[in-house]
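One chain comes next, on its own, written as structure tokens: the form predicted alone.
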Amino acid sequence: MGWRKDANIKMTSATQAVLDEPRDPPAIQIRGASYTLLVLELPDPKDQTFYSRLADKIGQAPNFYRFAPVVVDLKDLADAPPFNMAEMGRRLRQHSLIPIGVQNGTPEQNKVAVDAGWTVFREGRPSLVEVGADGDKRTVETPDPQAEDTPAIETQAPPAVADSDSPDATAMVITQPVRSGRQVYAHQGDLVVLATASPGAELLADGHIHVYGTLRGRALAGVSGDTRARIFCRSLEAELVSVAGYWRVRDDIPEDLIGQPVQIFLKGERVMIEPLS
């Protein structure tokens, strides 16, 4: 059907002036966020076996490491001769790791890192983590309880819940599903989730973690270093579980435990996963 001439709309001069008036562009939003980063300790940048050994480690859990952001720790290289960080970044990206910054570097090393397109991090609160059976270790940053809260991480210091083994006998109780991309941190206490944690969700607690639905995503208990912390869930489908900084990924969990009610705890420096009777 064609347009009728009498249906044409004529704009008044006032209407045209409003339409022609310049409008302010949308405001640029910049906000804080909190993420879990891998920290890669660099023992010797000249070690010719470093990248082959790194490839072996990544091969143990390729899905976990793929495109993972990495902070390179230079604490053991204060007296090392200068090395090409841009080239090191290229080699790390070849292994699907994305270097984003350094920590514990000298002023000269920090300048080289910035020139390579990285940033400089203050030292986080790392704990040793188990990567493989051969005893090599990596570190992973854990949340800083003194850091300012941001919109990306939900924290709470709630009323006490009876649990004498938790650091301060307090708990955060979540009654709704924890959706993908959401991070919940129970500061100085336990985290109790009465629903399901979705893939991509992240649960953190200074004490224990209890999930009464399916545990997917990541669960990190004892993030301030409490080796007594445990994780309990009705159905284990997590991509990563961690206690006091030591962790295991999905590829390192026996298939007969997937989908089962389990408890997760530390025995020495090894993360143990046992079925709940």
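In this text, the rigid core denotes the largest set of C-alpha atoms whose superposition between the two forms falls within 1.5 Å. Numbering follows the first chain given and starts at 1. Quick caveat: nothing in here was measured; it's all calculated off a predicted structure. Compared with the form predicted in complex with its partner chain:
- Annotation for residue 70: C-alpha shift of 2 angstroms or more between the two forms, rigid core superposed.
- Comparing the forms between the two forms, the C-alpha position of residue 182 differs by less than 2 angstroms, with the core used for superposition.
- Core-superposed comparison between the two forms: CA of residue 54 displaced by 2 Å or more.
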The other form holds:
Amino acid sequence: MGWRKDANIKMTSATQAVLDEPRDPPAIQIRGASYTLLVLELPDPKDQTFYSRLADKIGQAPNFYRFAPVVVDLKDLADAPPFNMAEMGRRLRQHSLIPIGVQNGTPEQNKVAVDAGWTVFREGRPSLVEVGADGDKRTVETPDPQAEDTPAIETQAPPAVADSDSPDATAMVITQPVRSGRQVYAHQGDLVVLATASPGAELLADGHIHVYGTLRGRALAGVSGDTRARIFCRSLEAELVSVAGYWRVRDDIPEDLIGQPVQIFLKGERVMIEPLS
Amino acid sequence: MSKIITMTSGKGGVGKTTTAAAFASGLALQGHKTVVIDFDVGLRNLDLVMGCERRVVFDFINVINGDAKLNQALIKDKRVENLAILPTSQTRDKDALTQKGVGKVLEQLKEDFDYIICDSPAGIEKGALMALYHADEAIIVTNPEVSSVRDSDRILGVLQSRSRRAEENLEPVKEHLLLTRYDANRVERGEMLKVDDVLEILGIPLLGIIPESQSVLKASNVGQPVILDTDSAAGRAYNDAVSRFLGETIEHRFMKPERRGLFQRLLWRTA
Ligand SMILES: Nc1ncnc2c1ncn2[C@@H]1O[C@H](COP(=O)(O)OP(=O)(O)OP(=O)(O)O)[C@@H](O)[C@H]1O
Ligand SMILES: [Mg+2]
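Moving from the form predicted alone, what structure would you give for the form predicted in complex with its partner chain?
What follows is the whole complex; the chain from before opens it.
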């Protein structure tokens, strides 16, 4: 299981210091982010049945595996003779996987991997979820040890990677009140506001929005189109709430929900407001 | 021919938004199709004064940026027929107001409305310039005090030099003076400028005198333009001003302090 987590790295371009420039180019932003990757254990590169069994495995959930970034685990191959890693990468790509790195390799293997255009991972933390057998949808289930009839190919797959229909796990947390006229946007993630959002404030998120104070301004969840995004707030006094572009203005919010803790979500094209009990 | 009328002042807090709401409602009540636009990006008070803040989805800036169609952003007034409000945004940048963008929206509004009322922000910066650039007529909202009069003078200069009519050598913007928050008692005591003093300095025709009145604050608290409160002096004064604007001749009132009887003089605190 590959798991990589970096602290937020912010790199500012040197050109920012040149104050005399009439127009500074925008600063280059590099940030850290953590993703869950698939790890493919490679028992024996010479095993002729490997790729056909891999094809079977992928056939169970083709959408899940399509273009999935994969880390190849070489832990069983420390004593194996050298093999053609670039060729292996090509074959994985034929199966719609995208190898991006190796882990647990010997120094020689690591060098070959880097030459093949991959990176070297330290072993990540395993994750306790697996691909559901129901095919296309990435469902999260507890693993069933009995079901493992092909132990040679093991994929453990949490649903975050390239799962475009799920909001990213990273959240933006705001601890200060969001005042009138301010706009806060959580790109590709959730927005958590621990304080109150004033009338005239605008909360936007690609994912969910949580407001632990009173929501008096506007809240727009799933602004990039995620219809599953929700808004949760402790006290609803919003001017407008919206999910994935569908909205309700204050005039369309029933009075008995005003001041209540609620969740807001989309049902078809309707914005639903439900009290939280 | 539809007309663009801008409420402007230079100085802040003199009553532009109150006047824009009152005039828009008054013109609509007299049967003219009217729209009132908030140019005060970032503060956005007009929708509160008009009582439609709970129905705002899209705004003026959305329309300029092409994020929404004009008819999606226009809010029909619930009380007065023929009246629509184009609210502005509180969160977006006022740089979104471009001369071309604003011009395009105004052109489109001209197709449907007789009067387009622009509520200008204070100052003589970008927002104010955008609000007055396209004006055919301007109502200079002034309080009877020195700083307000000076700023009005300043904004008259801007109108004469930086409006579209000035730039294109057309007939100049028609100017009207509206004296608001006029407190006859304080004028009598010499604490405020007299009407004549103001007229002498500014030298533009007087459209009306709106007395200082508690009813203005009450009206904006309930989101109802004060002109609809025909019991209040301010409401009646605004009605007179609108009628004058439309060409009627009406004598100016509210210039003198109200004569109070003995009991009223003793009991004025409860009045
Ligand atoms: N005739 C009046 N009598 C009493 N109060 C008034 C009167 N006119 C306006 N006010 C009050 O003055 C304050 C400012 O009014 P308004 O918002 O209309 O001014 P403005 O010129 O639009 O302000 P800004 O420059 O901030 O946009 C408000 O609280 C309003 O209620
Ligand atoms: Mg105003």
